[in-house]
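Here's a solo chain for you in structure tokens, the form predicted alone.
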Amino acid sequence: MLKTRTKDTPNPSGKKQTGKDTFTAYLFLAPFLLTLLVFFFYGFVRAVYFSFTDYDLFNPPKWMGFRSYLNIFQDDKFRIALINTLLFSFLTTALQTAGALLLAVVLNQRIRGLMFFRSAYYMPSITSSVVITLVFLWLFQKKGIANYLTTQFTQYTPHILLFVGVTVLAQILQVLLEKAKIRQAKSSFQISWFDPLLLWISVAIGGIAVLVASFMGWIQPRDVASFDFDWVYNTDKLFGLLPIPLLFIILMNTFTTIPTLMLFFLAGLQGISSSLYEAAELDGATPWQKFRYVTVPQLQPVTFYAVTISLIGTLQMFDQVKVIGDAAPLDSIITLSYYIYNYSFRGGSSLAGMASAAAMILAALTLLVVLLQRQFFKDEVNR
């Protein structure tokens, strides 16, 4: 009598498959799981032990249970780092995810050129960091470029004025002509404020004015000092709360991070299906309502996974604060990040116990901030 194979026959060969198949898969994670297991993993847990004792780098450490943690609370640079990695981080993030999102709603519409701008904005994301801070350093110098420009603006203000008054009282009387002509004639075109064609006429009648004024000397430019602000080495702050070398860093690092984020939302503005717009059109809705009602919620899931890189890698930014060094003063710039660093490597005085304390602090910190994310928008996680 013949033995036939049944379906819950064991398949040795097939096992001896999924056994290579397997191998396989773990030879090709090896290096990464290597990786994770010593400079994470690995780190992580010295890290923590080192928390407990009064490591120097070069002697052998003491075991000082909670010391390390209650000297950190008492130590007055460490509040100030905290304070500045808060405001950082959570200014950044909105401007940063604010700014992505307005960007990405623009280089998703129909214009010439579109791959171009696209690449253009996308470059700052691809340079060096470095090469950033240094080019904002010069900008915003004493004599810099940034300066210059206040100093122009202010010098000819009337002229400015004189631009924008003109041309916007243009860019409303031609529109409301237009309005006119359109209900005369009983059609159903419908007319921006920003027509684009009407906005050129507007804005070369505002230029046609300020050169006749000039000509005609009503307008002269002010007699004004040169204006000499200092954006780095300062240590006013704004609203006596943010100190204006932290803004000059927020502002570079929402400069080089939008384009990165302006990817993932673009992404998300491609699935939105047409059909919800044409229906919203079909409603009225206006370009304002739709974007409100349509694409905002449309584009829950990405805001939230952008806030939450975007929080997480705020509150570990070092880089720039590293760069600027001295060029600003140490309480206005220091982040948790860089005082980790400067109490780790400080030559001969290496106070690497307190340093691990406050890595703990910050990795606590950052699980904390992910986990309120998650419990606020818990429909966003679960999707």
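Everything numeric here is computed off the predicted structure, so don't read it as measured data. Residue numbers count along the first chain shown, from 1. What we label the rigid core is the largest C-alpha set whose atoms superpose within 1.5 Å from one form to the other. What changes on going to the form predicted together with its partner chain:
With a cut-off of 2 Å and the rigid core superposed, Tyr42 has a Cα displacement that falls short of the cut-off between these two forms. Core-aligned CA deviation for Trp63 between these two forms: less than 2 Å. Residue displacement note: Gly206 has its CA displaced by at least 2 Å between these two forms (rigid core superposed).
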Contents of the next structure:
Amino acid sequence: MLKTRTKDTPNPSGKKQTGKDTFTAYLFLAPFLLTLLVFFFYGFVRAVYFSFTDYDLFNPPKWMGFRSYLNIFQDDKFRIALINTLLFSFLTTALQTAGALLLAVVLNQRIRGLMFFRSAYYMPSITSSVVITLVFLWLFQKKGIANYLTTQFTQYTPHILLFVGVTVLAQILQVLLEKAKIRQAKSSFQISWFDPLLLWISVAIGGIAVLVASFMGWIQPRDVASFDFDWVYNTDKLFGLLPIPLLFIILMNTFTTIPTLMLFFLAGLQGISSSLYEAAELDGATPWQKFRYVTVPQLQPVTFYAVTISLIGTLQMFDQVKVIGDAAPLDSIITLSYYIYNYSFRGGSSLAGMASAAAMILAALTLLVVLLQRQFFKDEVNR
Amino acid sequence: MKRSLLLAAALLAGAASAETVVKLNGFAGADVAIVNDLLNKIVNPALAKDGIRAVFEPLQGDFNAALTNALSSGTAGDLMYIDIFVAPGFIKTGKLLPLNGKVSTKPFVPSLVKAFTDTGKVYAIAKDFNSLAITYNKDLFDEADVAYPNENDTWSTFADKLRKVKKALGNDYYGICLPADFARFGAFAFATGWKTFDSKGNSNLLDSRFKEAFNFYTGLVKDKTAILPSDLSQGWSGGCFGGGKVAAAIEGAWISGFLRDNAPNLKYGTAPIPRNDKTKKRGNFIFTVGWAVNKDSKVQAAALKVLDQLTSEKTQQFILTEGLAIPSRTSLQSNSYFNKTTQEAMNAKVVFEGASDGYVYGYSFKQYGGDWMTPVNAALQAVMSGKATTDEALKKAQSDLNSVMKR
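In place of the form predicted alone, output the structure of the form predicted together with its partner chain.
Starting with the chain above, the whole complex follows.
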């Protein structure tokens, strides 16, 4: 714990001590500050300068003023990359934040094997994004597992529908029967529609119904063509706006980032006083009302932080686009970070000046988006 | 005792400092083992007397991006791979040493020397090369009772054979595996007489000759005679071919090594790319990688000696017999290896002959590099997957290409 000093007792050597402390602090901070100065500040200043030149990495840069910026806005690829980046950033941030919050609430319960689930759900975050991308490409290829399972689902739709139908019906009948019995016995006992014991019996009845129906030939697998959806090399757009390959990357990125954000929310949940929940319970609040009126407002500072780092991270997403490479149409996946990389390192014919201008626009965009979201989410400091 | 130890240490230090180390930058992956094998077995023993030792330092990840970075920051090796694909861009940087007067280019195939020549100066020596050929599965053709592809085939007779194989073997088999890639399709476009760049440096994808090849290539997929590699969960047509469900593939000599490791029991033959029905000519690409010398190298003389060894007859013989590529030295092209009757040797022979038969162009797109191909590949994919008609796809590709060339 840090030692705090008060001004109650004058200390003659106080000034000297403060100077020594400050020096020690800077000494410890030196490696970080030096890295920040060389690789970030110096790099940023250089990039600002290059954005106004025709720099190609090899020849001395010539001053061009705003020409690179003008050229960029006339470049189709830049416009596509900008739209893709914004779409990707907002959708992924929304999905990641909502998913992480829900997962954190679930993993904050007292359930058996909690440590295992927490570790298992955190795994995608510590796995290399390159590896995850390759695994996803494998799962979602035309003859991949995702399409295979979809084919199986459509093929066995009659079986699935019969199973679900009979199970639901059996459960309703069982619960109604039990309710009637309770009424008859004039007991105060209440039975839930999702009573676990009755649910197990209903599932068994559903399973037997499917087996009998199949055996008697009343239901048969449907003769459907195999589902050959191309998730990666696809030029289609969802709702005419979101390219399918970009949706694929959104799903992948959401999967890998939810665990990190979940950890923040989990820490936030641990900090919410149990007295608030107790008070809500005394007022007769339902689980949803407790979540809506206690959990969500109490987690606002964490949500602000999670949304901020998610927006910054997604606006700069690069690795997954690079790994997918030629496997998807460039226009469907190109983001601003990939655009900058592509224009900087083009086998000798670099357009580093133009790429620097794009980098400046990306930096300005990141700043703007974060400033805008501060207007909607107030963190503790800004309240 | 102490004195003799000091003397020995001084001698050792002297010996170590007398050795000139030449750093080589190349591809990572499979090339690391091959190049290190070459250095250990051939290059370094030959240069030991001169006190030169070559060390291979592969650049990880995207090679061209890493090399651009290394060259611009002055950390590149003394010798480096330059792919014909990006050679114009790297030559333009002024960081490569012109080899005129320093290396004799006479022993090398002229078209390969030309591939690395700019305004009369040679900037790299092709270490080897490849062209395209038809590799076919003998068992599938036999089972379908269809004649093998051969040197007399035209586009129509070749397509006819593929259709017959497909018909005879059923839905699980395909005549050929065709990627939506100009690196393969281009050979057909060239066969019509079409060129990547006209005399004014423009590219015309709306040319009737380009369209003719486009319709032939995509038509094979549309009528299900051909299949895209991705539809068989493969990344390239060699992968489809190795799986045994595809009767033919268009690849270079690199497929031999792949099949030897991945489908050792597959019996295959090799035929030249078929001729265009009208022009009666074949089209083909030359794929090559050269060794270039860093202009800023501090050990240029030693680097040139290493270059000499890396492109020597002995080295190229090794490359040829390993089934990796075709030598770039003219003297080796009458090598007895080409007369062998093994399937690898016969494949190498057809690939070698492909480089000088018909309309053959280097796999290079001026300073545009891979950006030139992106719109063409997108058009191929759109038509092959039934998302667009030929006219729609080519119109969009031409418009996108114009934007690329305007940058």
